[in-house]
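In structure tokens, one chain follows: the form predicted alone.
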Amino acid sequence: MADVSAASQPRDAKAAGLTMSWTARIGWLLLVAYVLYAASLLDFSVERFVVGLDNAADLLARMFPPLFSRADLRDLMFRGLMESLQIAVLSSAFGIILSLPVGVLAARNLMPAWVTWPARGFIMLCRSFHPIIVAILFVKGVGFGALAGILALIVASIGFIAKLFAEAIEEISLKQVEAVRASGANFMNVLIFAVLPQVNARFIGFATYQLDSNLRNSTMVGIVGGGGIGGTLLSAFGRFDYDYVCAILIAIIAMIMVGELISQRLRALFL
């Protein structure tokens, strides 16, 4: 008995996964061989590290405590939060509305093949680019300013909401789809009736999702010129006003916090 235990032992450990394969073996030894390998290239180092946090330590020092004190100042930060969050909701409400059509026409339960492969074209190029690169090209196409911020976080709401949303679309149960239709509906009806009640609750889902992540995006793009807190940020950092710079990032956090209880507040409301 304690031989046919004993025999029984690799194979039990084997079929829990507790082994790995050839196979899986080379493949983590390829791995750590390039992460090794791409540290080297990009001068990581140990003592780089340990400077590094000697010179966070002096930064944080320097940060504190936030200057709250400048009336002037707590109106320029002021202007600027506000400002954000203006791009933020304006982005966010654009962003929704047009992808309600692009993720449709995404959809290959509903539409044909040379309609969903424009669309998902169309999608894949919203998603290639961050944010801030997008937001980058704006400003040098319309100026500086909210218009280029709202114009690149637009991008970036399409790219997310309208993906996601022909996904969902695509795993719907077509039985209603296919009642709908043998009632004589025409395709709108088929949408309102059929398609959109069985993705509603995810899509509200997507949309408060795409709302905080727009939230904390328009804090970014000013940094490029797209308006917002970014902007006054960045003059504080050049002017090595570091106790400006942590009163600005209070801000920021506070702002983000209170805009994720106001998603937690639409969830609860329209769920």
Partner chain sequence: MSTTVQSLEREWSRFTPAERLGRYFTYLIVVAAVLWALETVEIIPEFLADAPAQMVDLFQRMWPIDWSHYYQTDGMGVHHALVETIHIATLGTILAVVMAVPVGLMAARNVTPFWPANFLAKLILAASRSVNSLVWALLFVAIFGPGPLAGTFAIAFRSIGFVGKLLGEALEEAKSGTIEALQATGAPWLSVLKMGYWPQVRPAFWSIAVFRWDINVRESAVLGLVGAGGIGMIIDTSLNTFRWDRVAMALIAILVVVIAAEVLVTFVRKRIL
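For the two forms, the rigid core is made up of the largest set of C-alpha atoms that agree within 1.5 Å on superposition. Residue numbers count along the first chain shown, from 1. Just so it is clear, the model here is predicted, and its values are computed rather than measured. What changes on going to the form predicted together with its partner chain:
Once the rigid core is overlaid between the two forms, Ser45 counts among the residues whose Cα shifts by 2 Å or more. Phe64 shows a C-alpha shift below 2 Å between the two forms [criterion: core-superposed Cα displacement of 2 Å]. Put the two forms on the same core and the Cα of Gly27 is off by 2 Å or more between the two forms.
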The other form holds:
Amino acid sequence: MADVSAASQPRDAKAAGLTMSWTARIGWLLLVAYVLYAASLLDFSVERFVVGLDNAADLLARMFPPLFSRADLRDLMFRGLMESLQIAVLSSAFGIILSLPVGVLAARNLMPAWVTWPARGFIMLCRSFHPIIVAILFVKGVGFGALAGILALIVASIGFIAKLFAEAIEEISLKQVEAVRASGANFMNVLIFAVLPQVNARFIGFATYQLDSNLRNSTMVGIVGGGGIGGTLLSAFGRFDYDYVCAILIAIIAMIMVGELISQRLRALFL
Amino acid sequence: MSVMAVPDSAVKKSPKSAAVVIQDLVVAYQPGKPVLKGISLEIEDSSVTAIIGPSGTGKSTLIRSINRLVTPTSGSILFDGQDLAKLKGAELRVARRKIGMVFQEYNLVERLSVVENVLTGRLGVTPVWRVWLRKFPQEDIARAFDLLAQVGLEGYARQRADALSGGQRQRVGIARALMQEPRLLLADEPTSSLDPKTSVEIMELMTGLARARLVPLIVNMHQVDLARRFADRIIGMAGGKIIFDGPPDALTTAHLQQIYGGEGWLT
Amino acid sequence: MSTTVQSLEREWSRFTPAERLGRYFTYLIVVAAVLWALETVEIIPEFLADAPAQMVDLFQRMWPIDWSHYYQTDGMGVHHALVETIHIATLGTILAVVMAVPVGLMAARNVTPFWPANFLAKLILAASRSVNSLVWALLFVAIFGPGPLAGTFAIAFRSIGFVGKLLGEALEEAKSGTIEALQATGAPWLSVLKMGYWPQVRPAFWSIAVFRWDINVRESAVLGLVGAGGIGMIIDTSLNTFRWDRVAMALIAILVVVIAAEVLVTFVRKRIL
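Now that the form predicted alone has been shown, please provide the structure of the form predicted together with its partner chain.
Shown next: the complete complex, the earlier chain at its head.
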């Protein structure tokens, strides 16, 4: 029927762009080759996997039922959880407060380059290391205990909130800023009346997200001596008390889920 | 065989041969609140049937129950020796292959190319492994190009569907439906998202292609003038019931008042 | 009638009384929580007084950085561990994506219109996310013994929740009309998946995978602290032998890799979206 067009147009699969492109094929091939190469490099084998399955069954058997019954261990767990909660609350509070100025300093539409570059570098540095690594340094600096954990999570909070806060400020409409500036307002007033109202909602979003994140990490900094339930968990692992490990894990997960529920409510209330 | 089951209601009498026979079709999305209140209808071979009526009257539900995008509450839809209303799973998929559909919002896969969109009309018969490896049979590809030429889109094959205009997208939609080599063509408000001029072009194209293939076409629409111009038969619906069924010439102002209610809108 | 409307309009305020009360209550709770934490947290004053001196000591011990520790021919250097870390992150991400795809499909209500399956999938995803990667690492060290195998599985199991949740959400955003059109051609489920859902979620899919890889590079750097392989092992041994100059070397290596990963990911995501 459409002979005329047929002559002018190639109509096989390749011309129609229907076959998988060569780059895609090579990409998938490379991916498979990489998986095989990396797996062999890391010494993976079916044998280890099979042995692992046996161990996993054994581990699960020893984890259940979880050990909640011993009062002394329960107290220990409760104290650890409370300390984790304290770490999370304090690091979030100070982290959020400190993120505000750092974020403003890093916003390129408000600040000159000689201010934003150091601020952005500082944020980058805060973000680059996992909170646990930062906690190691603070444990050396301020000794074992909750303070090291709090400081480590403050650093993590600044890295996250300040970065996103700065990005949010950079996306605001400058018309409102100009309008407030035109009324003769000084910098602080511009900030309070023109900038913050535009980013308020997003800031609360970041802050509540970081609260969740701090709560998760506050249960872990103890692994390197930063206080909280993590230390108790690690020593329970070390003693192979897997039923106690299981109890602690259940408690941690419950705490994190309740925390998430609360921060969801907070977000709903303020957004 | 299906002809024997025709009810002697107010519906059309003694068709030459019926492609689809709908009997006492009831659809209720919520129990006790039927959208379709017992529709009985026969669709002749190679005819263009337009269903008109106000919004929310069940036109769309009627069309969608034929290829079972909507599950009927009761009643039967006889097509090709089967009761579509009762089909499930693989049987339903086999039946759907024979029924092409054109949608109001075109419903193309926007991130795929035009020719791939046309080829999706063959998904019902193409083995899954071919689909996953994107190895469509050569004759299907050739047919897709033919169809694109027939709907006036040659040269667009490799463009992404989201780069096309509304009218062009609907042409792809028609090509996709025809790619199924359907024995029945359904169109659900195919021109409602288009401007008046494009609407006429699309209706012309769709009815022309359906007639040329002797495929019965059921189209629901709310533009009465378009229905009059392109359909052999008009079915007027109101309140989930058929209240007019006849050729375009028989559709009077009185009927339209009955279908749409009131008369202020007519002038 | 019109007067009541007017008075209602005049009384309009940004929040309903209940909302305002909720806000004040929240402020109160927040302040109370901070005060409670400040009051009760155990901070040893002697440690605090000693902190500045200890910090100075820390940096003095770190300097000069033991650059020679970067590459050691016996394979115990930073380089070897760093490569291992990247492999753990990458393999772990791939494994996670492979496992997360079926769970994500099951979690999406439009793909799997069967609520017990949705619920089960959401449960799996929540469980995966609630357990920290370090805890997963501890568990897998107990299962597979110390080494990168445990680390890879830890990364994978922690990432299932993240990838699966976002993938499920992306699937739920797929246009239903398009899917309906493909179903109307009588296409089998797997073909609808490939031609209907996949083109719509493909950018999101790659974006999620790459984003998670970036996070995993950071996370895999600490797994060694609990024996699950990678550069964390170097930090652990150096800490135990008080070789802070080596810790500093490892930290710089991590910094470079993390920044490079972020730059790469930003570039790739721009290409995808």
